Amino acid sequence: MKQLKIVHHQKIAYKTYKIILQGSLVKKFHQAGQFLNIKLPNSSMLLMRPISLADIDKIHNTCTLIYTVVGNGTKLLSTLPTDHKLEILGPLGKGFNIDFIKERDTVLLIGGSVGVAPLYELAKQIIQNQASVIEIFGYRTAKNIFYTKEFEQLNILDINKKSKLFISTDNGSSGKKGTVDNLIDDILPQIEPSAIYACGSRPMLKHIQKRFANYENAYISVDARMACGIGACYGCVLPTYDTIWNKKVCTDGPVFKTNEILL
């Protein structure tokens, strides 16, 4: 386990919180939809939170997590300062495969809420490949919205200038009113993707399977409740359509092919 520092804290959203963490440990960072394990500094918490890589930056040695409070672990983490350091496990899993993207191609990203955050990375990475990403994400209102100015800086750089963003709210108080499925049948119809990759709610992602079962470079990244983060405990075994061998998230994924393991 190392040390990180945490340079940056703050709320970015509705119960959704930006840290920047600096040190060594981030040379080891390179591809998007890792996660790392954090441990908590309270002793009644043994399990460590695992989360994902939104950002990694080689120059300055940080990285970047974004997550949202939803229980006591989760809301000790978003209390803690500047300066201090949090033990860390990682990076962890397999994440997201781009080594197939060629110059030039287009590549579609599905975000749910918290899921929007490991695809900035992604999408950064794919840019810098001279590829073009469609960015298509689902929040349930505007106060839920975070990263959108990030990713419209980051569509810039684009130079086939074809990147876009496309943002849709459950209850219409921000972009298209409805969820990601309905901005999925609008623009789908309009590109020819060379890969999609999704991260967000387990129904979400069921849909996404459903939807690009055929899709030989279809990816979803899962998240899950994990007790080790290194495969050894075996707390987040998901069924596959094989019925005969089971998938770890942490190890095996947390990024898979739609086709591949059953939610």
Second form
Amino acid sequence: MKQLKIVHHQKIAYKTYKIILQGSLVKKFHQAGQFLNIKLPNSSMLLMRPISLADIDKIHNTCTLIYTVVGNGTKLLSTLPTDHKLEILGPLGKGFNIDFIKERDTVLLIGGSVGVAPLYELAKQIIQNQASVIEIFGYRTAKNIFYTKEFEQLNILDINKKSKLFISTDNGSSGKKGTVDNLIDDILPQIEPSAIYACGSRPMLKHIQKRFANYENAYISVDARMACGIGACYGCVLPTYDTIWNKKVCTDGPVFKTNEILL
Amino acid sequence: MTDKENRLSVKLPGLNLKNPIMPSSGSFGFGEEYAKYYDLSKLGAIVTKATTIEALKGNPEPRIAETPSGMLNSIGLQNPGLDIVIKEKLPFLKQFNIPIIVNVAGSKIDDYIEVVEKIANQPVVSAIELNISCPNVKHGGIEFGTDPKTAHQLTKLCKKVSKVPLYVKLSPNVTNIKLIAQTVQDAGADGFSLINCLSGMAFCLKTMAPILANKTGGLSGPAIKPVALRIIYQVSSVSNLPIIGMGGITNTDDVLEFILAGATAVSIGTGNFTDPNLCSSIIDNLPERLDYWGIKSLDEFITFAKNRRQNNYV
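Compare with the form predicted on its own: the form predicted together with the partner chain:
Every component of the complex follows; first up is the chain already shown.
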């Protein structure tokens, strides 16, 4: 367990917070899609909270996490002030594999609600590698949207000038009305993505999994209730298509190929 | 062994432990994951995840739910099965040169007997923890641990084929723990592991359904510590067999509390999830806490605790 200090903590959307942590542990953070396990300063909340890395800044030794308040743990986390030191285990898990992405490739990122968070670091790394990203993000309503500006600023850095952000909301209060699926219908015929990366709710990922089942490089990042975060408790397992063996979300994932696990 | 280590050493049948701390079955896999965090050879012993005759994939997820000061799990004994445990897991554990206790579970008496016999024949295995108390499988586990007759029969048959001492892990989900303990002792058990998880539930108001896919699960963590202490105390009042105590231990003083209740050694389960280094830090902190409480050695403290119990703690 290492400590990271809260240097910034801010509400950025409905029930959604951005927290920036600083410390030497950040030197070990490399891959988008990996997560940190955060110990809460309340001994009755035993289990650490797994939250994925949204941004890694090696120059300032900081990392950004974006989380939604869903229960008592994240509620407590949202009240912690700057300068508070958090006990951290990580980085954990296998993140997004981008080794095969070539310059000038186009990559499709699909995010749902807070699942958009890890796609920021991913988009940053892909654009730095001189490839382009098409971001398709779905939210419930306009109130839930975050990081629009940040993604637009990233997209400007794309040397191929092809990166672009598209947004949908369930009620049409911002962007296209409906789910990400409607946007995918519009955009997919116009691009030939060399990879698809998605992160969001289980229903969304199930759908993505079906839709992109035959794609060679389609990846989904999965959320699960977990205890240890290091592969020992067998709590966060998912069944696989081809074997009797389960895969662990914490160490085999959280990022899987679409045909690797059964949701 | 240095004096410092000697001070922490405890003895149980088949187990000469340099300290009384071991990870509990089910919280530590077969050690591979935690070996990345600290040198496992500093542990008193390691208790493996439950081993069954065939590989088990366990229950559907969600398998985990946090509850106040505790957690529910419904893993369902997922494990790679006897053959792989013998071929791959035990050879890995051998390198740490400490006693290895294998937790054995099954759904039929014959399965238990076969696994116990084969596991006990592995030179690296010092003792067996007979799991007759898993609350998360439909057949076996807890069924064997809640009926005194079955518990007796199973213990007797396993004891017959086991080359190494047999510690029977009892369920707290019974009305008369003393009765089960006595029955298991009469059947030839060498010691007890107390306690397994308490059966419990948690609901989600968003889905209006239980959080666990299995609906019920095993409650562990500090929430069950008072229950564990009570059961250890009750069993030690009717049996002289040594007890490995467990249930919500998170610090060194908890270890001493368990010894006062009647344990000779302890194991740490859920605590490993709150801090992967917990067993290691408890071992490091023990000498200082012994100094603080004026305890010379754990061996002496175990005798002291026994006298305290016999004199009704007066």
